[in-house]
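Here you get one chain, nothing else, as C-alpha cells; it is the form predicted alone.
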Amino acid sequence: MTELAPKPLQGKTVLVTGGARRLGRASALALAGAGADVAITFRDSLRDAQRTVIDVSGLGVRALALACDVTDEKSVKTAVKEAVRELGGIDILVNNAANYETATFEKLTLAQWDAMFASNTRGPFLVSREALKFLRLRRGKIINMGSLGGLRPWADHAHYCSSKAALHMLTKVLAKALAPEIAVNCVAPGMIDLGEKAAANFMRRMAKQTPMQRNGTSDDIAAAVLFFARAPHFITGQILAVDGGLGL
C-alpha cells in the first residue's frame, strides 16, 4: 500500500479573523483539512464560533475561538497574544473579518464611511501589525480578504469599494515592507452565493453576467486561501480575483 503524503500544513498554526461564519469558516476548515492548527476570532457570533471550533477539531487539529473586535487595538492585542499562547505561534494570518453594506452615495453618512474603513482596512492593519513579530519568527504569510469591489467600482458601494481598494494597496505595501521574511497576498472574491434567500434573485442575475455562468461558492474562496497558504514564499504582493471572469 502506498503511504499517504503528509498534510501540507501539518505543524503550522493559522489565525483567521472573522472565522465563525461564511468565508472565514470555509477558510478555517480548508486550512485545518490541510493539517494546520486554527484559531478563529469572532465578535458577536459566539454560537457559530463554537460550532466552527467543533468542526475544525473534528479534522484532527487543535482549534480555538477568541472574542475580538478587530477595530479595537486592545482587543486585537489580547486575541493575538492568546492565540500565540494556546498554539505556540502564528505561521499564517488570514485577515477575513469585514463588513459589507449597500448605500447610495448621496445617502451615505460619515458614520457608515468610518465604520466600513474601521472593519475592512483598519482591522487588517491592526491584526497584521500585532502578529508581525510572531510571523517574522516563522517566515510566515499574511492572506487578506479583498473583493472584486476593490478592483471594480460599484455605484451603490462607495464606502465598501474604497475600503477594499485600500486593503488591496495595503497588501502590496506590506509585501514590500515585510519582505523577505513574510509573504503577503490577497484573495478578491466576486459574487459568492452563500445561499441567502434574500439575495437569490440578484444572484441569478449575476450568474448570467458571469463568463463561467455561475456564482462563486465558499469552497472556491477557501481553495484560493489554501493556495496562498501553500504557495512558494516567492509569490507575494498578488491580488487574486476569484470571480468566474465577472471582472473582465
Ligand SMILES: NC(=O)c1ccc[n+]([C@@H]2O[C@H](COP(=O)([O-])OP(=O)(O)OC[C@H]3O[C@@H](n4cnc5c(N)ncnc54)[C@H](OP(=O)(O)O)[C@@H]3O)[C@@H](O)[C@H]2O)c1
Second form
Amino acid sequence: MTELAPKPLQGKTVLVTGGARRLGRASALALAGAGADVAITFRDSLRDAQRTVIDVSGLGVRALALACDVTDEKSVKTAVKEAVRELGGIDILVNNAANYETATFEKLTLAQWDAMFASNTRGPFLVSREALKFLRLRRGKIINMGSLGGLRPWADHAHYCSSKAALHMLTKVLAKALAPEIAVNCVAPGMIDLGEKAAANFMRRMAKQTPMQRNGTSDDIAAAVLFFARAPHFITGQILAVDGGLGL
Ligand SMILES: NC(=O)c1ccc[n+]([C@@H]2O[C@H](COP(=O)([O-])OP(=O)(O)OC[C@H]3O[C@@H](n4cnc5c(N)ncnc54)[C@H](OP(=O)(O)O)[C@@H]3O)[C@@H](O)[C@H]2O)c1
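What would you give as the form predicted in complex with the named molecule, now that the form predicted alone is on the page?
Below: every chain and molecule of the assembly, starting with the one above.
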C-alpha cells in the first residue's frame, strides 16, 4: 500500500493576489499541493483564474477566485472579506500581484511612476492591512513577491526597481511591527524564464551570466514561496533572492 504524501499545509488557508497566471498560479498550485485551501485574486484574467481554480481544486482542496484591483481600497476590502467568508480565515497571504515595465528614465512619466507604485507597493500595503486581523487570529504569515530588481539597480526600470525596493523595506517593517503573531518574508525572483518567445534571446544571454548557468523557473519560485509558508515563525523579515546567483 502506498503511503499518502504528507500535507504540511492541510487545514491552512491561503490568499494569493494575482494568482490566475504565471508565478502566482505556480505558487497557488504549490500551496494547494501541500494541502492548503486557496483563494486567488485576478483583475483582467478571468479565464485563467477559472482554469487555475479548476486545477487547484483538482488537488483535493477548496479553491476560489475573486476579482480584485489591489490598488483600490474598496476592492481590496471586499475581496479579503469574501475570501474569509468562503474559506473561514486567512493563514497565509501571498502579495504577488504586480506590474513590470521597461522605460528609459528621461521618458518616464508621472503616470507610469504612480501606477507602478500603486500596484507594486500600495497594493501589498492595502491587502496586508485588510488581512491583518484575520492573520493575527491564525498567527499567520505574509509572503511578499519582491524582485532582484529591488536589490540591484536596473537602468531602464527606475519605477519598477524603486517600487520593489520599497516592498522589501515594507517586508522588514511589517516583520517588526506585526511580530510576534505574524511572520513576514519576501521572495525576490531573478530572471525567470516563463517561455515567452519574444524574450528568448535575452533569456539566453542572462543564463550565460548566471552562476547557475540557467534562468529560473516558476517551480523555483513556487518552492521558495512554499519554503516560507512552511517555515518556523522565527524566520521573519527576510528577503530571499531566487536568482541562481545572478545578483552576487
Ligand atoms: N516573472 C519574473 O521574471 C519576475 C521577476 C522578478 C519578480 N517578479 C515578481 O513576481 C511576481 C509574479 O510575477 P509574474 O511575472 O507572474 O507577474 P505578472 O504576470 O506581471 O503579474 C501577476 C498578476 O498581477 C496582477 N495585477 C497587476 N496589477 C494588478 C492590480 N492593480 N490589481 C490586481 N491584480 C493586478 C495581474 O492580474 P490579471 O492578469 O488578472 O490582470 C497579473 O496576472 C510579481 O510580483 C513580480 O513583480 C517576477
